[in-house]
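Below you'll find only one chain, the form predicted on its own, shown as structure tokens.
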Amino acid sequence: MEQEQGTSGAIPVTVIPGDGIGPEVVGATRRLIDEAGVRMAWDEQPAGASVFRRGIASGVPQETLESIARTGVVLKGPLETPVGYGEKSANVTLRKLFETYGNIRPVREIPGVRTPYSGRQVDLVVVRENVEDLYAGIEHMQTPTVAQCLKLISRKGCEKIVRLAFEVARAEGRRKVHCATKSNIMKLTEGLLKQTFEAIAPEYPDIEAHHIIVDNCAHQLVKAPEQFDVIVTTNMNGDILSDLTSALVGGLGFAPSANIGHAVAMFEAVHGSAPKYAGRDVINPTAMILSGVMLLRHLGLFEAAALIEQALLVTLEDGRFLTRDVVGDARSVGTTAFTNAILDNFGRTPARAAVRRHQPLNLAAVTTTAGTGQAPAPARTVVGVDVFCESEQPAEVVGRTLEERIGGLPFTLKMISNRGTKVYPPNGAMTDMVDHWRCRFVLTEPATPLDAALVHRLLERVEGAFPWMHVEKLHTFDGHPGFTRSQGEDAAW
């Protein structure tokens, strides 16, 4: 995108120099991007420690939050969450509020740095979704013994990342997307997004579109990477895949990523704040400088970014000026030594590493959570509800009390799962049982309306045996079932 100038013609962008080595792989960052003619106002901003010590618990000040929502653009170091203060990541709550809801974290070979994938050519983009599923972070403790986090997947969350995956790959001139999901087990969540990503597809004809079941993705990667272009998926996976991915290449230490969103992107290392190396001069800035390429393109500005990225891998390729962590302590040069050797070599062009060619990056926007051609009012039905109590009696005793004690209402008891597995009415299941019991009931007639009257009643009984902690209604949409069976059970309802 084209950034608004400021009246002094310079771009606007809040920078957070962050925790530990963030100041100097950021200041690193700042001084090849002023050195390579961009104009930019820089406003500095706190976030991360220093900002939890002052009592603010989010690790996020207001006037940080002015900044970010003023110029949309977010240069960002790593942030600590220190053990003691606040108690969300600042990291997170910096997605979540500005909806970022895309994290791109490209990975290629990088030339002077050996692994056991060199020479196999790996470039390859992960799509990672970045604000629902599991890290929406919400968790109870349902019974002393059983924990719940909630995994929430939209299908407008899907669309934006899916679209976007397929941008991504138009932008840098790729040819395919895999998808890579659960969704053999996790079949209404993780299979929401392999949904989204099919209806979408014939919208991007000129990319090839395939599924991947997720752990066959991760095998993939390690026995074939270069197979893959664009890999989208969700926000746990993409958490773990993208790890794997910046392995292929050397680690961390090359990985840069951006968190995108319609109105804020923030650029940032993928690597932590390692205090113990803050200071020394010793840290390899490329995953940072990487990132401020990412930030500058995002901008709209192809030259100053290529500029930047063939002086590193020239600086790189040529293996005179590298850091610790490529060639260890003897050889090595420090953070701003290495910075001075890609400065020395801008204007140059790397022998054998060639820079992607990138065109703007369309954010299509998403206005409808039905946006993939499915009816944005399907037809619904409760046919049950499932409630969560807790109990330390056998499965036969919570069945037989409850079959009791719903005598006289439109339910019955169709079955109880212990941690997913049915084991009432008996099957011979050898589950070893907590604490924790699905129960699920069904309306004995469908026609009966099912209202909040009826649930409390249902509940008054069941609490009269055992506390309930979670009430689910079990609806139908356009006559499929909108929940899972446990294992062992015959039908849905």
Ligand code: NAP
The other form holds:
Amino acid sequence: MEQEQGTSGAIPVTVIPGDGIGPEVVGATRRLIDEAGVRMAWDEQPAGASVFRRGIASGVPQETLESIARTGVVLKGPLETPVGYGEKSANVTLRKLFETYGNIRPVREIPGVRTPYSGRQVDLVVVRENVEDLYAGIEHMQTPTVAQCLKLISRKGCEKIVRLAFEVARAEGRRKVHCATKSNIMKLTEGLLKQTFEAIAPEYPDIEAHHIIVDNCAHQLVKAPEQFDVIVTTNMNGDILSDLTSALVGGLGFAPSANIGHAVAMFEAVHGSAPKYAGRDVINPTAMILSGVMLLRHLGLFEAAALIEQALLVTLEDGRFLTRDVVGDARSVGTTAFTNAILDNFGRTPARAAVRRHQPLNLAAVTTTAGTGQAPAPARTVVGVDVFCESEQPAEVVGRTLEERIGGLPFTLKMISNRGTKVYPPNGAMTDMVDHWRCRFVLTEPATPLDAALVHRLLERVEGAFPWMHVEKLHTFDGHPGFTRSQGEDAAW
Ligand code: NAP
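Could I see the form predicted together with this ligand next, after the form predicted on its own?
Now the complete complex, all chains and molecules, led by this one.
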């Protein structure tokens, strides 16, 4: 087969064999790509368990980072974080360091693999935001018994993921994109994805755009998965939904993924290192092989991608050479024999499972500067502050104490909430209190400048009674509150 990229040299690709079954599934995939006639300059690099054990806390050594920065394309096996080493996952580190903001997880009905959904023609892609949300990993113990994780969602992050979803739909000839959010509850964070989706959708008039609440999306995926084409969603929602969708087509052995960034793209199976199967030549390499197929399409090598995908589908359809996860121990063949069968089927086309036609994926230009890109900048006013403080006293004592202490300052204690429910002034709520209080102070005269000196004076008064752990300014942007009300609160401020 001729190389389709139009250059005579081999294509540099970083390959990370990874841990457990990683070397076996990555090895099978490399072999098929090499045999498909594509000349890759594989640059093999370590990451994961062996690297943590060398004392490198990130699990990814400098030489691996340099290789990825140089090649921009990675075929990656699963990585483990051994117990007792490293606080952060090496996988998440790689995704974040190279800003691979989009995680594309396609699933389709696999011929020869019986599931409760067989015959329903499941064929969909989850496009998951990959670096923001609760997975930004910004966590703090607020009190000895109350933990907090910040859910950070940016307009820029939403724009990138929404455009990626529509572009995936176009590149694969798909007709619908569903945006799945929990915007009914998290109006500002999840709501930002919904708003951005609604703003960008008209740029893609050829594609139907629908919003769906994420819990209903999970329900619909189990009930009628064939109604979906592309689903775009936030990081944690996408993590959960995409494991669900992989189960619709036969499980983790069949779920490939691509981590897409503006400079780096990383291709890996959704599954982990399945350590109990490591080195036993029994594991199903399909998910990794399909990830390799996605890598080839990313490089514009559509013919080689189709050659491998078709041979894989022919092998699965044929049913004589399948791994133990599909047919059980008695009738199964090993990873190597399955890969040999795929090689033998090069050039054949499956009878039942057509391979989708793919166009190049048009990735939007991305800035790496900190700007909002919003023009003109909205008019901003600070109308008060939320002070989070700790106390084991009842709500009424906390409230009355604070009201006494702020005497003479230009603030009113508008309310106190406990885990988001208003508990002061008392309103009959049956809230089970914890020692973590959000105390909302609003300016009595909105024109008063709420500068750092005034915040300091307020904090000194609060601290005199209760330890505080953090402060949030209450902004309005163009007159719209940039903060939510608590459950049971009337007006925002
Ligand atoms: P896992 O490695 O995905 O394995 C869970 C189970 O899924 C296996 O025991 C096996 O099920 C099945 N399975 C997974 N891959 C398969 C394949 N290719 N063929 C057939 N069956 C397959 O999940 P885990 O045991 O939770 O995680 C193990 C390690 O991997 C952990 O250290 C975890 O942190 C890491 N991990 C890494 C990544 C990544 O690098 N992206 C992702 C997930 C997990 P049966 O037991 O039923 O046969």
